[in-house]
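The chain below stands alone and is given as structure tokens, in the form predicted alone.
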Amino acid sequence: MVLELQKPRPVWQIMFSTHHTDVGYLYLVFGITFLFMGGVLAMIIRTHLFFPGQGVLVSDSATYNRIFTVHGLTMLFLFALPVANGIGNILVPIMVRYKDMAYPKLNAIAFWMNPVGAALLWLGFADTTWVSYAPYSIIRAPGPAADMFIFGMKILGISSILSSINFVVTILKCKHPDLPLRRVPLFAWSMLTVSLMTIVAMPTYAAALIMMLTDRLGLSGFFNPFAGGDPIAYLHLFWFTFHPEVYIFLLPAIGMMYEIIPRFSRKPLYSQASGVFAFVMLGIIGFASWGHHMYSTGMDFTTKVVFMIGTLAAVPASGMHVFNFLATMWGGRIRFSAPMKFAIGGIALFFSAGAGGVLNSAMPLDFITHGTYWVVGHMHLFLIGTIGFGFVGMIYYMFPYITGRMYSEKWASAHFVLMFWGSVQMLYTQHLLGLEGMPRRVYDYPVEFTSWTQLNQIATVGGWLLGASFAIFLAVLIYYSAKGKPANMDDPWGIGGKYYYPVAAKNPHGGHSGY
């Protein structure tokens, strides 16, 4: 069925709507916009490190630290979370067979807090790094940039909590009575898991930010060693929130792959139950392993062993997802359209990132790699290799249902090749830089270290390839949303078969939009 394309609705009508699809579109546009803004900062960082001892793009270390800080904050809180919330807003009510999110007005409020938080982060342009470790963030970080960082993160945290409450109530209380919770699609399960994790984890970081602010105002000394405080206490509060936050970023991308892989394998999902179990286990394990970020802070050996075991417990749960994907594809009549290519690429890099995580959890190796570029490569393998590939694949998957038009498979394939090649070249090389001993968060490195120079140049070229792939992505989104051929809404990719057809839900505001 090819729907007759209608004139797009006015932008203001979408901006002031509370319907879940419209709020989802706002989240997607917001997240993709900041993906490119954060990507520009990443290109500046990598280009600056192409040669040692040069200052062509960044003239001093303070400016470099500001760029580094805002890049990290942007990619985590202004890209990854909004895109997950956007796709969740569009799909979750349909998956649970409800007319909207449980609290539509609260949903819109949660979104509109994001531009406010983003403005504070970007206008402040703090140099604290995204982790804002004490005591620097209390004593030395210049104000008002650090204060704007604190208030910006508070606003974004409140937005996340409000959005999470909405998802939990929608899935648990608003699903259709005939739909058992165990049969709810796995993407909805991923959003339920991360929403519960957010509600538990985020208040801890909110408390840490309040304590940091009162320390900066001289009203307290929680983390200020000169006032009797303990900077290590901030580390515990921070990582208790932000190790679960790793899974909060990651699990929606895994859920998106569960939407894509059965459809393009033309087979039913191998095991719904194991996918649910793995999501729940990762949600619990995420709170049992924050201490592996702190092996070098002086904790006793027994505590380190406990956190090492807690970290390793994530391996079988993550392996369940990988096995589920592979078992679903096994024997299927796979159609290698763009969404499937990105999903498979994401699985490969997810496995690679997980293998590196197993090594990081082992205390002897962690003491070698801690604070080096190995950690940068490992973290970005998750952020780009799994989250990035999952999100991009899902955007291509939803493209015909949102726009009513088809993108170009040729250009989408070019995007995939460049993105996968660039990711592997940049991120694996960063692992090698870590083994060579290059510290993370450095503005410059010695000219005499020729191996560092060579590896940084290889990584930078990979970064340029990655940047070029996203330039193609942006062009595809803009051009084919306006000029693409009308899509067959029943089967946009010509897959056929009886398995995993999308649920078509007409947008009540008119038009073809709605998944």
The other form holds:
Amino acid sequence: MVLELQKPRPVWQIMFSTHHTDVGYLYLVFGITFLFMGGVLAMIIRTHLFFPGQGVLVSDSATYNRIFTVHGLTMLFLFALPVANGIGNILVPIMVRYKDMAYPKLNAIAFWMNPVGAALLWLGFADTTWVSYAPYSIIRAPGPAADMFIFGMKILGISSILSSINFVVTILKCKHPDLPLRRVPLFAWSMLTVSLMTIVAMPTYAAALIMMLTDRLGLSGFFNPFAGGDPIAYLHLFWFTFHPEVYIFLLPAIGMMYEIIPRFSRKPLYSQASGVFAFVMLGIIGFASWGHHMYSTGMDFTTKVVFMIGTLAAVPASGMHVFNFLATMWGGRIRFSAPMKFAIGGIALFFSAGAGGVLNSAMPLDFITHGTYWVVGHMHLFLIGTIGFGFVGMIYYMFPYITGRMYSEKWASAHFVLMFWGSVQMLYTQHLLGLEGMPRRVYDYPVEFTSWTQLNQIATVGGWLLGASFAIFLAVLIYYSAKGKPANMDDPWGIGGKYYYPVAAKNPHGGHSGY
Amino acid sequence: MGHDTAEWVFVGVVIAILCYVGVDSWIVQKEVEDVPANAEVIKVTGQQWYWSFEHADGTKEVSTLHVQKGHAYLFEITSRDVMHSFNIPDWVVFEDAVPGHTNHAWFAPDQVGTYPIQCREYCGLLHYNMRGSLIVEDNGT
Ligand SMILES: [Cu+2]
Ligand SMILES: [Cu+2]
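Please give the corresponding structure for the form predicted together with the partner chain, as opposed to the form predicted alone shown earlier.
Below: every chain and molecule of the assembly, starting with the one above.
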């Protein structure tokens, strides 16, 4: 039961392969690389904000604006999506008992669009913010950065539509006939849900990008108020895609927790049916709440109420996931290996992020929090706290299967403790900063606001702890994939034989397989 | 308690909390949006990177806004270039300034003092420095 990847092969053989585990491996390496590149930008931002009025590290706002823009784009589209796709590529065909993805060549093409998109985003280094609201992105954002941003996002969007089609067909059409859909493991269900959501949501943004491009070229004025257009239209198109996209980032992490929690609790999952139901519910309700990003754009009272209800409606389904995890762990003989630690940490932070989200969606409170550091803290509780913890746990979980070696539990624990502490310190403090009124996306703030300075410094220390935890992660990944002890492939964590691991795949390039 | 009962109870409790949050914020928001009839209009215009104000009597101010304690004011907010967001954090005044649109917010300060005004929507180079101040005075009127 080994991923054949651990056998040494020339790099070009992996690069030109269309086999799902190879493509998955490429996605993982790509995503983890950009995790660290985006992380360096985050460290610059946090360190800069430690010293108000001094221009430490970044001495002009133009550069600062570009840094936080590219940080956001990198973490969302070059880290979160590729890592989910990587793990999905490796596991989904195995989970539905098929030899590969439905369209292997399309799969490889979808992956290879990512480096192209990444190059455009990083070489352009736009300053539009990742949301790139009109009319700033049209009448003021400097080219060619903003144009390269448009083309980069376009390519990444097409890539994610192609790979989503591939996942949907693989799961629905190529699944083994003996395997009823409702029995398909929940991680595959999460990939099915987010793939369908991508196919519905992404074309809207793709259209908005083209409209933005022609607006920039002066050929049209869709979102340009000085040419008869309306910037609010851009906000609707953008958030129609990107509120659902929040779930597209989030649900694979929840799916990964469903892989980890029952095995390390040494108990069957509490309820497969409720997990499936909650995924499908979130997939549908995710489309009913985009307007909560636009309460302050002059939206009338009734529309606000409708979007508030749509937002709150997503909470019970998220709660069902949490309940499912807790009920699975209840009374289990839990083994706190690294994957389990990260999964549990992720659930805790997911819960607090959800609670904060309920407060945000309440209309009057949104007017206090919107556009402040509260939102930065809130969304990073999802991005670091849930997605980060889920993905990192899953990467530790896949580690022995991919490398054939075992990581060090001790260093993984150090990573976990620092990451959890750092996240809590940084993100909760950012919530408080928001309540103190500090706007987000600011290069500098007045030195005389002492409470802002203090809270920023506390948050930055948390950020440094987070940075240290990821330095450990990088060292663990590199050192133990070369020098780690050979893993016991049948049961790397000594959980006991009857808890099967789904990771087993055949290599097209010959050799045996313990399948 | 059975397998399913526990989950139903849990979901029920969550939905009850949500209903409370929803109804409560409906009530509060209704109050917040109920503009007093005697509110005096102040036109607010955002542009890269400062705020300008025009009072009902035609007086104009830039960056600094003077108002009277105990009066209600209705802001008519718009922008001359890109999106901004007009924000007086201490008085929970917050509404986007969108070119081509006029948005509204109101407040009635009941305490004299000086309060920061800022921009809360990214608007480019000097967004961080798009600051002003609100001065609430008491003329005994
Ligand atoms: Cu949203
Ligand atoms: Cu502004």
